[in-house]
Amino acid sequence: MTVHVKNNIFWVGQRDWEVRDFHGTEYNTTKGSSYNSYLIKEEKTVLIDTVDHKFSREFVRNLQTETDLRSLDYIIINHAEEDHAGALTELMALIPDTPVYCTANAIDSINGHHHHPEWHFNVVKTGDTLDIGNGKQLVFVETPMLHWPDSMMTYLTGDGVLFSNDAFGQHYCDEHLFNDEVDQTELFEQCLRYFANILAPFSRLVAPKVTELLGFNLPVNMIATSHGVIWRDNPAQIIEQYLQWSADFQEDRITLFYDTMSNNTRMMADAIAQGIHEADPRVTVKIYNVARHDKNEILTSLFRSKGILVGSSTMNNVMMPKIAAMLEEITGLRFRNKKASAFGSYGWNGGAVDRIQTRLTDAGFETALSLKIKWRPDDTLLETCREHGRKLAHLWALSPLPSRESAPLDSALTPQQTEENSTCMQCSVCQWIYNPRLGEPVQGIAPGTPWDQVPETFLCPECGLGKAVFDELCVEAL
């Protein structure tokens, strides 16, 4: 299928519903994605960028029906990796000797790639320019580390479109091409995760390389991006939130993420997370289990926060392996501008916390005392965690907040509601218990919540069973 962009532009890319994982399966594709490829006809044609290499056959197939490939004059290669250039073998078989023009980096990435260095490729650089007739041309912008050491964008001339590679894009697969046709809360909400997860390790190079490219003096009228949508809605809209991310961003947020192993770690996260809200009612606070969330909303979350907390369980003197990871990864992104805590339950010893301590420092970020408790933590022990995370949200605060001298989260309470939200429940299965003063805040359930008004549709945190299962518990277990 053929879209036509603008005048004699034409977009001859795929759309792929159904892939669930980039670069391996470090990035959850939630929506799809689409690999954008353009045709422009001037008294040159000229293509821009081909198809991920599992959709190469169909692409050829789509192209030939536009165009005789005996009549493309050049093919232009803004970065060379398998989603933008992984047709090319498939296409150049078919005409050898057409001239691509990419910079010197992808001319060894194509190679490593495709196994063709006969082909014939021209070098470019940034400033360079290619006449294509009618009066326009191509002019080619270098960006490296955006993401990759090959990259570039190409800007054409009399049309202002820039086609920008890999920024401003999305991993986002939709019907409609443009970004005034789409749902715009999910359009930002990739847009932001795209940025997160792909681009903050180069967040400083952002606004130089923007600074650069406006320093052409070009107008910017469309963005022909290599993933998601074209922005020819406002253009500006897109590289002004570029600017805003890419100077070490974060909101009035704070994420918890941890692992555990007999639910103690998740009973401190809620009670960390309770004593944050009390002490800070504007912040937003975000829970999640790294075994069971989805790792790449995790790290969009941790982009857009002031402030982190890692847990974790102790296991064999050290962390549970998923934290592990998601800490390494975390280190690559290198994310900025944010503060961080550890916090963990142990049984012999407490070395998870410790080491992820060592961690977060390591990774850059400004860390705060970490908090440690044995065993499965009683009330006493999770007002402790309560007050830790009311002292973290006056330490983290981004404006002054009202003195700490407040009353207790219960203290609006009469006798009897006291008494009658007292009554603990826990899980016949697992052991899990649900204590109506800390509520389920995952699933929405406030603090103050008695078991009687817990919806029938509550799943026991643990091992995801419902309400038959519980028990009343008795104080003396507590």
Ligand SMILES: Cc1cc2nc3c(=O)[nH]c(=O)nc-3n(C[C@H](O)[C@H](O)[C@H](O)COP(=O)(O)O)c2cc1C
Second form
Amino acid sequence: MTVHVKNNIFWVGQRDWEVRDFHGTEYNTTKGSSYNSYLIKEEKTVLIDTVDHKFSREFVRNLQTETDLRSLDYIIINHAEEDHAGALTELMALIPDTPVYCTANAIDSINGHHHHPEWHFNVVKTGDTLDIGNGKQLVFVETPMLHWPDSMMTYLTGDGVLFSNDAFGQHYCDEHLFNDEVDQTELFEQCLRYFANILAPFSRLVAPKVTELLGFNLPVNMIATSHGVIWRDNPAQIIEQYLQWSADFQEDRITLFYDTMSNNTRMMADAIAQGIHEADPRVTVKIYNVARHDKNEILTSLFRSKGILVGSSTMNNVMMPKIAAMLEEITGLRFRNKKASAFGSYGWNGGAVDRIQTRLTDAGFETALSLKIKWRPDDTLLETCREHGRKLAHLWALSPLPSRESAPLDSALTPQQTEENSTCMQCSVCQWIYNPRLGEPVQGIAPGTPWDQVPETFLCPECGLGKAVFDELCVEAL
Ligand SMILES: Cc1cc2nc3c(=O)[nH]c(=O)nc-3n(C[C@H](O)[C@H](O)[C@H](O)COP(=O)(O)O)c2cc1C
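Can you give me the structure for the form predicted together with this ligand, which would complement the form predicted alone we have just seen?
Complete assembly follows, chain above in first position.
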């Protein structure tokens, strides 16, 4: 089936009500998902993205009901991951000469998945346009590392539609296609979950990219994402929301998660939470047992928190494995500006709490006051846990929360920031800007370190690609 989107734009995607895992076990899609592909029928016929590879056959059959495949003039691939470009092999088998438009980085990832270097690739970069007739053009904007090096967005002039690919999307399946038609609570829950679990590591790239988009002065009347709903009612709301989430977002919330063999660490968690609540009833406190709760809900709660507590008993000298796995995920998600602390029960030599505390520090959290209790806490030790919670609540309340005001769209890049940025290094892959004068130390490099003294092993902290890709924009301020 197809759905009319606007004027000559049609949705030719695929709903997936039953999918429950994404990226392997990385993301639990509790509300299913959809793979949004779009057909534009102007003087030229254009396909934007495809669908997940597992729906390749249905996709091609469906597309054939909407158009003669030989009439397709251009295929735009905004991102080569297999949930968007997965049906390319099946489609291109029928129309192998159709030109494919994508970023330079996408050549690598499309070939890496489909192994057809003979396809007619046309590399586009930010600002390039493609005339599709009737006075309309496609404008391309590279969005590297949002969330792969190959990602880009495509804007359709005249209709004012931004085909944003993964950005602004959600893993959310509904028979309705537009944002104003669905349950708003469910929708924003899924938007937040998507941002916290997928885009959080790239937060610092969001505001500069939004600024760049706004710099084109192109009206965005609609944002057609590649997962979930299309934003046709007030699309600026999700852009504003992204600016807010990408600015070291936190609420007045503390999240505890733990694993336990015989409930001793759970008793500690309950008592610590009671102490936090007693000390500051305004703080939202959430507790999760990692063995019983949805992992991505826990990670979303951590994203929303100003402080986190991680608990594990000691098992064979180390922490419980699900806690180790969570710490690995948290490290990758690179949450910023959050406090953290470890706790747990032990029997003889302990070890887990110290290991957790070290992992939290290494992951960039400001750690404080860990707590170990031997065996099962009695009433006195439970009071020790409560006192611990009260202390943490006071300690963490000392740091004021960042403003929760959303940044106005037109001031995302202020003149002052422009001035500062002119003295920075910028990664040419993900465009992350590192300001050695003002920035925090990264990978042990102190602010002010001359660029030629940055070791060869230095990796871009945002995208993980190498030093060689950094451009030095200006050095005199050093
Ligand atoms: C299989 C197993 C291995 C354990 N290994 C250790 C250990 O290496 N060091 C230690 O101090 N305690 C060890 N303990 C004791 C637990 O840490 C202790 O019983 C703790 O109170 C359990 O807390 P929990 O109920 O939160 O899991 C072990 C317990 C079990 C069941």
